[in-house]
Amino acid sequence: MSTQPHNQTWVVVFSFTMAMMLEMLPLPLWAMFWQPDWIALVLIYWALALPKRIGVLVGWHIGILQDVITDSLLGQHAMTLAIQAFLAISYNRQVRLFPLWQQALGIFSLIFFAQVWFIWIRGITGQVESDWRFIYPAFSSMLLWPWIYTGLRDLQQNYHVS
């Protein structure tokens, strides 16, 4: 039996085709507005626990993944995803010491930025915005990050994916 860790790349491709899909799911008009950036969880998580692998380019290119899925203007998820990603790199050491309440606050700031972002987007393009609700996904995408950190960081030992 060896003792080397097992390069389980398939979890990581695994976890992202789930949050895509999660992403692709069906919701009724309140529970739209609430819907978490499952894809933006996902990417910040491997991107903590796998930094050398998960960075900028593979958040550019989900990124561009989900534009064309979600039939939004080519680039404008891969540009946030970049950016989380590379934010999520460049302070690993320090949020990984955070615990999850305070790593979920830093998730908040990361989700909430991504929604600004979309608005603005928005606004350029013509499509006018005039509520809050685009807060609302950073506040379950905060809400969930303990299950979503727990859930992968327990995928992550069972398979041994380093």
The other form holds:
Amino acid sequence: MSTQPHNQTWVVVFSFTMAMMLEMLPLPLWAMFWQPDWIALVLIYWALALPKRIGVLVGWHIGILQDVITDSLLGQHAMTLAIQAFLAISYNRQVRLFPLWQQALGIFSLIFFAQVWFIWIRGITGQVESDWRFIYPAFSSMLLWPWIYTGLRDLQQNYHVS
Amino acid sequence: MRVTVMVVLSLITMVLDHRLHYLDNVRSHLFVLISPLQMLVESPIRYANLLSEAMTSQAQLLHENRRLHKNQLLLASKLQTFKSLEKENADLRRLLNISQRTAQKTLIAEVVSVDIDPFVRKMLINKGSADGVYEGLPVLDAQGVVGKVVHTSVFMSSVQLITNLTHVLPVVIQRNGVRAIAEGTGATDQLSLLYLPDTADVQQGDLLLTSGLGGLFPRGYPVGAVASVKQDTDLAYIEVIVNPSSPLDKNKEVLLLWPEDYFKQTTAAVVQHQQSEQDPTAPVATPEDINVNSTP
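Got the form predicted on its own; any chance of the form predicted together with its partner chain too?
Once more the chain from above appears, this time first in line as the rest of the complex follows.
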């Protein structure tokens, strides 16, 4: 990440900080199941918008922090975020031209596969609780994507983040 | 390809973290980095609580004060009998040459987050290694056993609840001293007892206490009550479901419990404890001994 002042790095840092705080937000149990993957959404947005600056490495490091926040195995979220950032960068030209609802479907599949991976990790570490509720975050993330996208785009344009 | 490298690196860190615990230090340092954010997130809730306390009317306060006063009197009277029993117990133990139960150091911790991950039963508390918290420290509340500390950082720790699927807890039935192992089921309010043969004397409503056999939890703290017992002739063991005494998903404050001699002679105490467990002639772990407080 470059630190030149006109690059407005703080906007990116701020959005990730907000995502992490939303991730930590204490919620009632039923709401926890619906909690969207805030950090992944923000990362995917920035990887689409600034593919030269936000990529696999940033995703991986953010993921390690998310692992600490969620007290999961170190590397569990790092791996999914790295892959999500990679996919977002690889397809960013095409995806940016998609209508929002098509993007949202893409988000659904990305979060869905990440959740399948988490279920699998829980199974390996003996914490398995096979439950179809694992799919909820993918739904809520998908529904939130248009708002996240427009919100972060406005933020980006307002502060001329490039 | 950078992404392949990162994926491989993630797999390596995961294995290191899970199998070898090499990364516990890294984790606790990163935890410190995160904790200001965590404080910030929970501060509105904390201030809301403070505000609602400040706004309580005098009448309410008086009412609560009276209620607490009554409660305190009741507890004090109970404590008197307990004191004499404790002394009697100590005397008897001395006569029998059994090591004495020691008083313990405790600390109240606030629960920061009840569920870190909705599928994994863990909670976050606001005490860390700066307060002397270490991994494996027992966590209780006013009603019973809550769990044990699994990760610590300077100011916060994560606690694995007894309902966590990987949590096993040696217990004893208060009524008759039958020993069992209570395993978490992953549900918020259920434990199950492992390896009880169908001849075992377990009834609905039986109270379970910690047996102290694992060496981690002190003996005699309530764990839960038996909710249902199901006999299945196809299975070698009976299915026993237990409801934990502690309201695990509603806790606001928990109690950390240190063994008295932890700070003085940790290793010596642990070794002594293990020896007394391994020695079959030592009467420390017999049912009668555990049952000493219950009425026949």
